[in-house]
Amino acid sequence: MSLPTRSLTPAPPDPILGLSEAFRADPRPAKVNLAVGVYVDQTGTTPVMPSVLEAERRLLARAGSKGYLPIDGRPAYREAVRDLVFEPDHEIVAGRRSVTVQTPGGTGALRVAADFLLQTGSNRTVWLSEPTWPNHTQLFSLAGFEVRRYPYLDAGGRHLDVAGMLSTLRSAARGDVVVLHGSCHNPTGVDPDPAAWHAIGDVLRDRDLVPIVDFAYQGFGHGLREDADWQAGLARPDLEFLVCSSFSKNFALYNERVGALTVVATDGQRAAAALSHLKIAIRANYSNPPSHGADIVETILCDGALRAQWETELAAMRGRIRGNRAALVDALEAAGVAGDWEPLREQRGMFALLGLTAEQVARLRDEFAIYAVGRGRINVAGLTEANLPRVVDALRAVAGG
């Protein structure tokens, strides 16, 4: 017996993490990595938040057991995450019509969501925005879904194509799955406004579609509650949906792989039934979740003073990202770089889509040692006072001015 023939042919590198490998191998001293979606400070370092360090100190001091966690994670963690997503007095929480399970990161939440839906008889078609995070396509395809696309940006590439998005979703078959970015859309930074969210919710309800909200950047846009504005359109009593949370960004817990999946049903009985199937999906995949990252998040969210400290630190990270957006737009306009840059100023989150061609992105990498993804998706947090002038000069060289 031998391995399958295809397994002996090297697969292409991951479109984002593969670029990071190429960046590390690049010997040029002035190289700039704007590809990977990791927050960095002014020195280019991904810091550990002081609130996280304090939580770890407390955890070490009480050093509990390393025994298995429950399949769905610790109850206090699950409740803290639910309340972070919805707030404790939300109708969904008060009505006990949601269940939350701990997962290994937001990616793990997405995979559990995919497995849960398919094992319980979901349609096998999933709709993704065009463009979307590249791993969405790979993840849902390997889980067994057929991937289809709905338009997201208008012709100018700077604003949401609400009409095109709604028209396409109206053509979806009843029971199809739709993945939506809750805030800080990756890769564009373009989010629906409240009116658009209401219209999206109406189509989802009327067409009986199943929404998965990828909520990976809560607090990285305009604020913890402001970034949950999608709930105004989706969190309604007659609409069931799933929410995938990640704490890689807002707690800077990238290598701890901590996240959660929340299922919202129309009543508590349906939610409890869903939980039983979620546990099967988890048991067959990774059996039960890791503890350390979730213990950190639980410790912070369940302590008033520590949570206030974390929110202050998160606000500082968010402020730096927004400041970088403004600085980038000002510099591009001052340098006369060809393009419509002003909309980038008020977009949300770490990512901005510059709208470059593949050839222009390749030139940025090959000629200027500046790494971006796809059509010029950049991590705005990767900009610093030291590298911004070089980035703008390179963009002027490849885009014209």
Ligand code: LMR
Given for the second form:
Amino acid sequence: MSLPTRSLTPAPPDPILGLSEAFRADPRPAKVNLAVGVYVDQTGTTPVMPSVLEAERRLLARAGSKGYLPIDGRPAYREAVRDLVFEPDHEIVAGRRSVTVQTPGGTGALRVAADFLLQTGSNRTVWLSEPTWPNHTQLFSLAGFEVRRYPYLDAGGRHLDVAGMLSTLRSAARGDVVVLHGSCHNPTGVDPDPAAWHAIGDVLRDRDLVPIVDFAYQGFGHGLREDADWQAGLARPDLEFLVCSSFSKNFALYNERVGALTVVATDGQRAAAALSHLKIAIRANYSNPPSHGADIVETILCDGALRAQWETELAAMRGRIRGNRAALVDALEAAGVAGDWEPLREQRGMFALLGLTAEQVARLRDEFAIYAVGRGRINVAGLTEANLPRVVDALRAVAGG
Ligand code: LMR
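Could I see the form predicted in complex with (2S)-2-hydroxybutanedioic acid (LMR) next, after the form predicted on its own?
The next block holds the full complex; its first chain is the one shown before.
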């Protein structure tokens, strides 16, 4: 017996996490990591949020048990997450027509969503934005979907191509799955406005499509509720959809792998039936979720004062990102770097897509030790007063000015 032939040919490194490995191995002292989407502060570190530390202290004092969690996670966590996604008085919550399961990170939620859909007879076609987070493509393909693309950006690469997106989605077959980024689109930072969300919701409903909202950055754009503005278009009585939440970013719990999948159905009975299938998808995949990260999130969300503290800390991260956006745009414009930079100022979340060629991104890395993803996706949080002038000089060198 031997391993399958293809396993003996090395696969390429991951387009995002692989860059972190290359960055770590880079001996140049002035290197700048703008690649992976992890929040860093002005000192370049990813601190544990004080509200998280306080929750951990409380958990330690309580000395719980390390017994298995239920397959779908702890009920209080599931309810707290549902209320964070929607608000307790939302019609979906009041009507009890959603179910939420705990998952290992947002990626775990996406995988459970994919398995759940395929195992319950979904169409095998999934539509992803072009561009999107590269792991979407890999994850849905390996789960068994055929991946198709809808256009996302206009020709200038700075604004949403609403017409192109809608007309492509109108061509999808009834029952096809559509992945949408709830806020802080990765990699572009370009989100639909409420009117566009309405138009998207109309097409999804009219064409009987199944939306999966990847909601990994709630609170990193304009605010916890502001970033949920997709609900204005999608949360309607006759549209069923899935929401994948991640708490890697907004609780800075990257290595705890904590997230959730919410399925919204038209009524409670359909939601309950969906839950029974979600449990099978989870049990077959990783059996039941890890506890610690979810315990932290639950502790914070269920305590008024601690939650207020967390929201303040989250607002500080958001504010720093927005400040960095403004500083970047000001510096690029002041240096006369060729390009249309002003729209980056008001885009949402950690990412800005500079719109570079693969060669330009390679030059940034090879000549200037500046790491970016794909066509120049940068993590705006990685900019500091110290590295910004060097980043702007390097961009002028590769993009012209
Ligand atoms: C990113 O896009 O950089 C983050 O979501 C981290 C990841 O897992 O790729």
